[in-house]
Each structure stands twice: as structure tokens, then as C-alpha cells.
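There is one chain below, alone, in C-alpha cells, taken in the form predicted on its own.
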Amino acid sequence: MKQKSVLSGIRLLILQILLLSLVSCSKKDLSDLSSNSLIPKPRLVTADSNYFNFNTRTYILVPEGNNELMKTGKYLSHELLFYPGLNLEISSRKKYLRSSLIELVLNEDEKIPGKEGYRLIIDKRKITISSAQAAGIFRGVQTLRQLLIQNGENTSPERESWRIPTGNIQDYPEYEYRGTMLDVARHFFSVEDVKSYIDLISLYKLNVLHLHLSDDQGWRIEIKSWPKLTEIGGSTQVGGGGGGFYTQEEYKDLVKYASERYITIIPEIDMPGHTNAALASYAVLNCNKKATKLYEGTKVGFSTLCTSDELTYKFIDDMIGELVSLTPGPYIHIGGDESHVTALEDYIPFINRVQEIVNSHGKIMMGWDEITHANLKSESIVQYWGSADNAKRAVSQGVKIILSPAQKCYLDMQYDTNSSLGLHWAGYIEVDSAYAWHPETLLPGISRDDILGIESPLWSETIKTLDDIEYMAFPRLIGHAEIGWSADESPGWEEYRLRLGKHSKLLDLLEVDFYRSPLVDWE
């Protein structure tokens, strides 16, 4: 596993070296803040001609007795540690007349739409970053993270002291769902691993984690009420190599620490069908009460659980009983995809009748296409990857859509032919063609008021490592994420293109293992 330590001398020698490209910029673009390379792209920035400098007096004021913005204070000092003398102090009153500060403000009445909409005003000697929720302030945290890697500039030998150009943005997301899934069914991923994702889609303001929890190749999330799940259905994974499994406290520790980044987690139990993990554990849930073999090849489509057997609704209701109980997020996710030797007269029922368990527990139903085959509550959310006509059945039950397509949103789709990661079954994938799509035009007949949001899911057939999944993932992910945030305020190919060059210097400083596309000219 890739260790990531804050303060390692790798980081320290690349920014560095990202200050010497900095100081050999024009002043006039570390002057203006509407110069700078956000993503996404906020909705409204307005500049002026100054600096506030942070140094080693510069603070965090947080209101008192507000827990929830105390751990935003301390996330935002703990991820400055990156740049040498910014060891900021966390107080909940005002201090030292001199020294400038950063304020975390919640303001109910602040007129900027949605909960995660914020306000960032940059004064020379103070940053405010307000919003009406919490979450808004963490996103406006991110835009500065941003800023501050730009705009990094060592302004003096005797002290350390870094600087941004002063101003106000005004911002919040189109869509309300922004999010990316991760297959951990396939090859395993340990929770570092997993953490280390989660801080990457935070920094880009995606509010969804999805986890693809169950499949053919393995089972993934500890249930006490059938614990050889994990026990056999867990000890495998494509290629072979052995598997492994989250315990309940693990996950739990997963979702507490995505939540803290206001990241909901969405666990997936795929079923019927991408269930022969389950099967191989669990004799009983096969209809001739024979195990099958544990599998670790990638073809799809060959099992499924036995639908007319009460004892597999007792196996689901007690399985998604536990999965709540360990989910405070509003979705529970049952798959429905490619349940190729489920007859549709079967797999109809079956829907309908899991739908009911999932309302049964207080959770909301979400499915791949597949599942608008079945009678949907309007609550229900369909996840729309391939069909066209499926996704026109959502719409006629009055069902929202995410929007995952395989041609535009898939993580595992290869870059190129020259990509040794990946597979290429619906095309390949430059950054330019992740980026080049509208959500609202993008199928006819669904107009935005059908699109809950985005999601880019991230297969795991040929994805093994941490440095896997990076490298499929950005910089492509990092377009979705302005998608899904800035919709019509994204202003195309050319000009992103651009912005997105100048992230590489971010990129690096984090040691992501990204795609450099020769598309893009990287700083």
C-alpha cells in the first residue's frame, strides 16, 4: 500500500520546485483571482488588486460551540501543513490585532442556493468563507486549497509566507447528487486505500461515494447473520491472489470519515444476478441447494439468486437490515444489472419485492436501467448506464435518473489503445471526450428536472492498486466533477482545457499517479 505521509521530503522537494514556477509568473496572474484555474468552475468571481498573505500569526476562527465547523477548522489547518510555516491556530475568539484570519461563518440567511452553496471573500488582511450549512463552508475550503497550491508564492527569506489575490466567489452545485463508484468487488481495496480516494473526490466538491460492495468475484462487507459471506464468498478476487472484506466497524469507520468530508456513502448488494459469491457461500440460496464454485474470471451474466424461494427474501431482508443499520445515508443500492439467465417474469417480482424491503427499513431504492423493467415508487432512483429506452421507462414512472454513461462516465474505459489498464467494450476514453457532454441533452426526452445528478463509476477488472485507480480516474473524474457542479456555467473543451493543465502542480503535490493526456498542456 502507498503511503502518503503529509510532510515527506517527495512533497517538500515538489513544492519547491512548484515555487519556482510559481515566482516566474506574470504578477498579473497572481494578481487576479479570476485568473485562477478553479475546478469546477465557480458561478461568479469577482477581483481586485491585492494579497492577503498567510504567515505563522495568520489564524482559524470558528464560532463557539459549533462542533461541526471545529472539524472543518482542523481539516483545513491540518491540510495547510503541506506548505512549510502554515501551522495554523484554531481559535473560537478574535486575537492579535495584526494577524490576519481565516473565518468559517454559518449564516442561515445567506441567500446563496442549495446547502452547499458558499460565499468566499478574500480581503487583505481576512478570508471568510460563509454559507447557510456546513457542508457549503467545507466546499469553500476546497476552492482555497486551490487558490493557495496557484498562487504559492514564498514572499520572504526571513519567514515563510504564502499568499492569493483578494476577492469574492460566489458558488454552488447544478446537481445535487456528484459522485464516482468504486468496485471493490473485483479486486479488493483496503480502507487506506479507500480514505485516500475519499480525499481526492472531496477535493473536487463530489458529495457521493458508491460501493460496489458484492459481485461474482467476491463479497465485500461483513454480515453477521450470514457470516460466511465474507468467511468463503470473501476469499477470492479476479485473477485469484485471495480477497478480503470490511468488517461492520471498518465500514462504519469508512462512512464516519467520508461524512466528515460530507461525502455520502451508497453501499451496492448487486442481485439477483453478479451474485456468485453469495451462491458459492450459501448452498440454500441456489434453487437445486447446490453451492457453485467460487469464481474469479470477468464474464458476466451467469448467476443468479433463486427468486422463488422465500428463504433469498429472509437472506436479503436480514442482509440489508444489517447494511442499514451501519448506512445513515438516505440509498441502499441492489444492482439489477445483467441478470442475463433471470427470466423477466421472474426478475420483474423480484424488483418489486426488494423494493419493499429497502422502503421496509427506511431507505431508498436505487438500481442500475435494469430495474425500470419493475413497478417503481417515484422515490426510487434509477442509474442510468447504456439503455436508452430504460432510462424513458424511469422517466414515465416519474422516477429521477443518475446519470452514468458507460461512453462518457466510465472510469475503467481505456484513454487510448496505447492504455495497459482498462477495458474498451464501450470505446475509448480521451479527457476530452469524459468532458464533452451535457447531462440535459445527453438522451432525448429527459430534461433536467428528471436528472437527480452524476456519477462515474469505476470498474475494477484490471484496477488493482491505489495507483490504479488514479491513474483512471484523473483526470477524467475531475471533468465529471465540473459537470456536475457547474453545468451550464462549463464553457467548454478549449478553455478547460487550460484550467485543468495547471492542476498537475496540485496533482503532483499530492503524489497522484495521474494521466498526463497529450491533450492537455501540463504545468
Ligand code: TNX
Contents of the next structure:
Amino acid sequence: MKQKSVLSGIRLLILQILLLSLVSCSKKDLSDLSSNSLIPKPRLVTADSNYFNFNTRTYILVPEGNNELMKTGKYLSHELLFYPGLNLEISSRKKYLRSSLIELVLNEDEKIPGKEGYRLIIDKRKITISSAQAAGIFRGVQTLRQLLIQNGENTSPERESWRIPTGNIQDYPEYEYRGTMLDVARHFFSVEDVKSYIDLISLYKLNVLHLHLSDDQGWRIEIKSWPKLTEIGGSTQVGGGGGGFYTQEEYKDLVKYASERYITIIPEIDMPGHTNAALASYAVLNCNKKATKLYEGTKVGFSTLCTSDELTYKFIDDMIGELVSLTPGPYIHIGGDESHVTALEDYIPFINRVQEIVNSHGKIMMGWDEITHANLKSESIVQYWGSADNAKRAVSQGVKIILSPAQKCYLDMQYDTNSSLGLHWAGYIEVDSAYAWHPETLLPGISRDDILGIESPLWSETIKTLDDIEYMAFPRLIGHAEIGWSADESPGWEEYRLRLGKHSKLLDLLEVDFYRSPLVDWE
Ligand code: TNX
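Would you mind giving the form predicted together with the ligand, to go alongside the form predicted on its own above?
Below is the entire complex, every chain and molecule, led by the chain shown above.
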């Protein structure tokens, strides 16, 4: 009898334990910070099972007198307006009567590596985003935006409630350079379009926007000492239809807009090839002193500056000088690709000379991988797009590489044979293929230390509108953002695919016209 009751007591205990663990499991699932689908995947997430609830009195606290963080506070508050019901006040004073806040903290002793590392601490009543640098706080804000959209709940038809699970995130990027390129030369995109693109890429923690500002079909940046570049060279685009260009004031505005999102704009003026727009604008830049006709087609490799004429270098010096005055960042990209009608013996001294000009204006030269034929300074940067030999030549000159493998990173490649936009000379790039590669194993002889980062170019021969940009870039660019940020912990397509599926909610909220790949179960 006694034994029986002991036994049933034990049974009851086991049952209780089972029930308890079931309850805590389901609670854990609901509020587990580590089961959130963040992209790029953070380095370290620890969860505890509670929630931070947003209410109408939640406010953002920024340190008094810190203008930079005030800007980020305002940015956060503005971005949260997209989430129905969230309109957070910003303050640089503690409000003791309010029960919940988001605090932005600059902490020089913060031990997280890199300029962009951050710590996000979510307690029941307080969210803290801290970093040694303002850039890190901005990256942490993006993590918060992603968490919110995944955890928001509709409690009634009129009222959406927002809460996020408690816990800690410590995070920092693998590569210091994580970029995308937009070709505004083949088709021109307005300042507003470029700003929209900047907003979208900041959500996934990219930090570089490379603008391809000139090509055969168009010259897109005002150069005051050579005004016909935009008057004539900016007047058309692929297929005709107007073209356009940025005034220096507009360009400065873009640079500022990007810098407030901790994104560096790298300007590219492509040379000595891809220069028909300049050659049509100024007869003197041609060896035969005859201006070419404007070009509205999509062929490449037919134009060249006159590399043997001193005037060409005066032109380049004037133009780079003006570009540098608009460029707070360290790099000037000089193209250098597909110069098929420039003899190699002319190309090499040309690139050497342009490198000197860029350096004389205090900037570092960047160029497509063909520039490795020249004698590069070790601080110059090579952008690999297809030639492994060129990449090797870069490394043998002690030069660092940005990886933009066309077969993985070219956002203008079609997804599959059904894609109506894009080209396919480098193949079709579905979302899984764009994601499934590793920078360190991509090229023989190129190791981690040779790589500065990755960049995804969007060439615009077939891309005409912001919707087109969004469709080609998203979601592939999201995968590239993860490779650049979380490289060594990249968890594999199957795991990533599930996380990506959860991002349609956010992309829909922001009205991004993204490609709903059939390989992903979109939420
Ligand atoms: C190659 S990649 C180019 C561009 C084209 C692109 C089209 C590279 C450095 N040059 O001029 O727009 O292919 O995909």
C-alpha cells in the first residue's frame, strides 16, 4: 500500500515535471530571442523568456549633447512609424514616470570588435543598444527593426501590439567592406530612387554604395570645369529617353544621406574604356579630335580615351579633383574594365598615371580586376569580377580584393529562364546559388587576409525603374549581406532559407517589389 502510494507519487511528480517542461517549452518557443530570423545572423544570441512591450509612452533616450546619436534616435523613431501604432518620442533626459524606453549608449570601453560591433540588451522594461562607435549603434537599430516586425501581433483589428523577446545580442561584422553597386549610367536613377535603395540596403547592414557614374551611354555627375560632360554626355541613356545627371549639390545630398546611415558612397568614373559619353561631349578627348556620336545601345568594349595625349591627363586631374571634393570616403574607383580597344602597352602606363593622380588628391584608387596588369600600390584595391589570374596578380602585388564574382554576385543576372529583366552571360542566379558560397574558398590562392569584403553590382542595361532595382536586388542581396557580415558562421542554405522566408513581412511593409523565389516558403 505504502509502496503503491510512493510509486504513484513518483508518477505524479514525473507527470508534473513533464507538464511543466511542456509549458516552459512552449513559452520558450514563443519568446525565444535565439529563434528569431535575423539576417545577417548575429554572432551571439542569448535568450531569456520574457518580453519587452512597446506602448504609446515608450521613448528613445539619447545622450545629451550628442548630435550624431540624436540623428540615429530620430532615424529609429522615423523608421518605426512604418509599424502601425509606434510613434516614439525622443529625449535626452530620463523620464522617470515612463515605464519603458530604448536607450542608445556610446561606450568607449565596449569590448565588441570593429567599428560596427554592437550589443543589444533587451530587458522587460528597457532596450539598450550600445557600441564603441555611432556606426555600431546604427547597425544595432537595424536588428531591432527586424525583431519588431517578426514579433508584432495583431491583438485587435484596430490595434497592433508590438513586443520583442528579452535577451542579449553581441554582434560584429566579419568583413569591413560590404557593398552593392548601382549603375546609374546605362539608365539614370533619380536622387529619390537612390535614397530608397540606400534605405533598403541599410536594413541589412551594408556599408558601401558604389555608384557607376559614367559609361558609354551616359555621364551622370556634374563636373564644373568640363560642363559638356553632362550637357551632352548626360542627355541620353540605353534606348534613348532623356538620361539625366546629378548636380554637385544633389550628389553631396546623396553622400550625406548615405553617411547618416553609415554608408560610404564610392564614385566610379570608368576609364580608359566605357568612355563614349565623354568622347561624344569633347572632341579633344579623342585621338582624331572628332567627337563620337552619343550611344544608346548595350555593347561594351568599343571606346577609349586618347592615352597618348597630355590633355587626357589634364582632363582626368580636373575631373578627379572635383570628384574628390565631393567625396569624404577614402576611395575613388577608376573602372579600368573591358578596355578592349586600348592596347595593353598603352593601358598599363595609363592606369599607373591615373593611380598617381588619384593618390595626389589624397585618395586610394580602386578598379576592376583588369587593373592588376598595371603596377599597383599596395593600398590600391582590386574588384574581382571574373578573372582568377587577375585576382592572383593582385595578391602577388600585395593588394587587397573586393569579391564580386559575376556568377554569384551580379544582381543583373536573371534568376532563371522566366526572368523578364536582366542578362544571363554569367549564368542564371537563383536565390540559393547567390547565397551558397564562401569568400575564402572562392578562388585558389586567395585567403581571408587578401579579402577586404564583398560587393554586389547591379548593372542597368535592362533595369529602368526603382521597382526593377528592388526585384533584381531582393532577395539575393540579403544573402550577400549575410555572407559579408557573418561569413565564418554561415549556416547553410537550408537554415538560411527558413530565416529568409520570414523577411517577406518586412519587405511587404516597406513595399519592396522583391522576387518571390519558389525555393523559399514566404510567410
Ligand atoms: C560586364 S563586369 C561589365 C559591365 C556590364 C556588365 C553586364 C564589368 C566590370 N563590366 O560593363 O554592364 O558586364 O552584366
